[in-house]
Partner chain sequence: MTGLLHQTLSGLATGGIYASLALALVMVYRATRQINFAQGEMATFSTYVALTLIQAGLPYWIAFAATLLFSFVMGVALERLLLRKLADHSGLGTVGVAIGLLLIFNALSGWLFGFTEKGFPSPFEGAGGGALLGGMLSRHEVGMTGVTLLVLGLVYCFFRFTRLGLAMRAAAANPDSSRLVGIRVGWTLALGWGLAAALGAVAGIMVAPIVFLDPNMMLGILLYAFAGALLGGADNPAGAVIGGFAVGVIENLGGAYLVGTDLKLTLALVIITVVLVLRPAGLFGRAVVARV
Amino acid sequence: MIGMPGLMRLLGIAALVACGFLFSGYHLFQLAQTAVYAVAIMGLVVVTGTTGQVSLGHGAFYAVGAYATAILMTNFGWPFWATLPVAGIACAALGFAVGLPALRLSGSYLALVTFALAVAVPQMLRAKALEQLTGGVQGIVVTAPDVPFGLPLSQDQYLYLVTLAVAVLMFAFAHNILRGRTWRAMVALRDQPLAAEAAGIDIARIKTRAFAISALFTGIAGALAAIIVQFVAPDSFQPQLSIALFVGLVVGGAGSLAGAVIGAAFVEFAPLLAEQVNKNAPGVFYGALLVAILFVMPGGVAGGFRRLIAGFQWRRHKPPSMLAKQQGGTAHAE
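With the form predicted alone in mind, show the structure of this chain by itself.
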């Protein structure tokens, strides 16, 4: 029997599938890009929200995943679906390597190291030595896959539905990760590292595994982005991308997969809304909106909703003795 959370997820997925037939063109592209950002932010939920390791370099994994797909499709003729696991595995290996410094660093020091990676990768993609492979500053044009089997779908609808399907699978994968023994070890590492080590948890293995899994998510997100944008270039993966993904994590809620979806919507639509409100200084409105959200809901939007629901349920199921005491106090005050 499906519980209420499962039913809500199914209804949400059904609504998102329906969007593929209700919208078209640029709106479908925006929704597909939101799904891509959601997958990338899920990776940050694993490494930052769960283990507490702050990463400001996930734009680098995003870029590597995008370039892996673009190179395999354009230079070697691979079908797009076959490039996704390769992009994920390549980024997982890179994430494992980046996770090694995390064994000795934490907090702001680790954030700076990962941010250095986000700064370095776009420069490396411009290198003359790699120009024949990466296209240098000109980038690579990616040919969008055709709609298979004669399905009655436009290319925009097909790309959106494929992106949504991958995002749902990655959500299910992340949900399983965050319910098992590995998740409990990650949380113990975040909250009480000394106690976790005393309990026999292999801290080195957990940290490097968290970075590898996180990079896998973000690499697959980058691969999807290459397919729907149909172009990759170094300028598309500037350090601002890493900052935007981290902002999405904080706005949605660092420890919530649902928050990853909310944060992805913020990353995609908040800049557009800010530009519509004030074309001369959109950053002012964007910053004010960000500050307002974090001031009202410091735990993120998902955390704010959880507190509202918990408060409503507590008031609804409050013990009669407490209700009588509260009413007595109110009457005494009057």
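Residue numbers count along the first chain shown, from 1. Please read these numbers as outputs of a predicted model, since none were measured by experiment. Here the rigid core means the biggest group of C-alpha atoms that line up within 1.5 Å when the two forms are laid on top of each other. Compared with the form predicted together with the partner chain:
- Once both forms are fitted on their core, a CA shift of 2 Å or more is seen for residue 189 between the two forms.
- Here residue 272 does not count as shifted, since its C-alpha moves by less than 2 Å between the two forms after the core is aligned.
- When two forms of a protein are overlaid on their rigid core, residues whose CA moves 2 Å or more are considered shifted, and residue 26 is not one of them between the two forms.
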Second form
Amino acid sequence: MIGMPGLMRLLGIAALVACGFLFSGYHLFQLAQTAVYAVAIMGLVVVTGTTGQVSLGHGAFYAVGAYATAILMTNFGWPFWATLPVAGIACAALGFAVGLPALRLSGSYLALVTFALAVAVPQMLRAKALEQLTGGVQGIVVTAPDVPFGLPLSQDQYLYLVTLAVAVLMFAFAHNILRGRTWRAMVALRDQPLAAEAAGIDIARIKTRAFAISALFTGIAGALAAIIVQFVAPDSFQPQLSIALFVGLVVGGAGSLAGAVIGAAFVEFAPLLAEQVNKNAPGVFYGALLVAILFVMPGGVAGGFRRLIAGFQWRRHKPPSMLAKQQGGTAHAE
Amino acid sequence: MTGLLHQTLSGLATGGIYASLALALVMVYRATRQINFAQGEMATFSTYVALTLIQAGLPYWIAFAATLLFSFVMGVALERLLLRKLADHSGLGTVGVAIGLLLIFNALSGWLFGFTEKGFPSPFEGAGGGALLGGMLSRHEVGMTGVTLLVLGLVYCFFRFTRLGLAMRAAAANPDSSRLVGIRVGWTLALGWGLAAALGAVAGIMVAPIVFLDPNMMLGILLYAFAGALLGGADNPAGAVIGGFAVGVIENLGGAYLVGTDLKLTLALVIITVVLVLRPAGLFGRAVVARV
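Return one more block: the form predicted together with the partner chain, after the form predicted alone shown previously.
Everything in the complex follows now, all chains and molecules, and the chain you saw is the first one.
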């Protein structure tokens, strides 16, 4: 039996697949890019949801995922699908290494370390020592996979559908993580760290594991980006990318996966709209909107919608509504 | 050997810049537990203001003082009008607002003053130019170190010998008790933001002749300042200053002998990570112990 939400989801996916045949060229690329950003921002939802801290460096994982796929496909002739797990696992390992020192401390150290990562990674990719592998400043041109089995699709359509399929799978994966028992336990850890620590739970390890999973999401997003853009270079992964993903998280709403999708659409389309006003407007617009949302609508667009749907119950000074509900639930369980 | 001495001295000179910015970061962090990611971009903006004033024909040091005043007011205004109104004190809220400010100041710098790299005048390289200390340091590096040390000394005296400085230290150490003895803690926070912005402006104006002025000038410098603040102890202003100088030397020696110039920023990441692994409280900070 498929319930109402399940039916809605199927309809949604069908509509997105249909988009692959309604749009073409640059518009289709934009949709694919939105799906990629959505997967990347899901990673951020996982970190912020489980650790209560934020990452300013997920652009670095995006870069590592993209380079992993580009290098394996171009230098080693791997098929695209085989590079996905490698990209994901490489990023998870990197996430674990970067997250552990920061997450065993309380405070905003994660934001600090990830910020440093975001600034340092483009320089590393440009470094002479790695030039053989990374192509240095020039980057790597990636040959996108051809349409298999003689399917009647254009290359753009095929890439869009592949991206969409991976994004839907990752969404389902994230959904299971966020609804699962472990995640609820993690939320309990986040909210009652002392009690958990007293019970002998290694909070740092669990938080770091969550961070590694979040890096995995963003790494896979990077791998997808490598084939839809068909080019990777250090300049594509400047710190601004990390910040754009973070803005997407806040605008969409850190409390839900739907927020990740909304945030991704924002990251892809908002700069284009703002640029029509003024070439320099995107930065000011991004910044002002970020500050405004944090003041007026801390749950982001998704949180705002949820409130609206919940009968205009405007509860002030509460974290995003999904988190609030689950916090309530876990507080009783303690 | 001369090479090593040369690298160390010039590391100390840039270290002074990191020290000023690190001190600005620590000043805000001590009072509010907030990492101001916008500190660098605010400094860049101030530097543009200074350049505009100088180009308008003001004498260098008057423009310098006016910029400091402007930055101070800007910092105070940001705290009073924006940050204290923020209800969400989670990581998302505080980091988010700082990033918002970073974006706004970065874009404003580009928008108002242009994206092209600009030269910035140095007050120390006048008629009798040429290197000092047997060719080890440029005149600007020596002058810059002097100004940095002077400013750091003034900040020290302010906190050590004035009632207002004492009140600010008290408010940072124990806001509740400070309130009870009549210190207006909210205003000391705003004052802290103002001082931090002014310190950032000094760092920006002093470093601009070396690295050239563009809207992203302070990004790398901010990273080194983070590393310096963390190395010295995020809670300890004197530690942050020493940390800043130390990072300047490490960066220069590491760049010259270890990793080469194209991995210098990675060095900052390594310093931050190593400090967090080995000694999260920093060299001079105290470990935070929570009373349960």
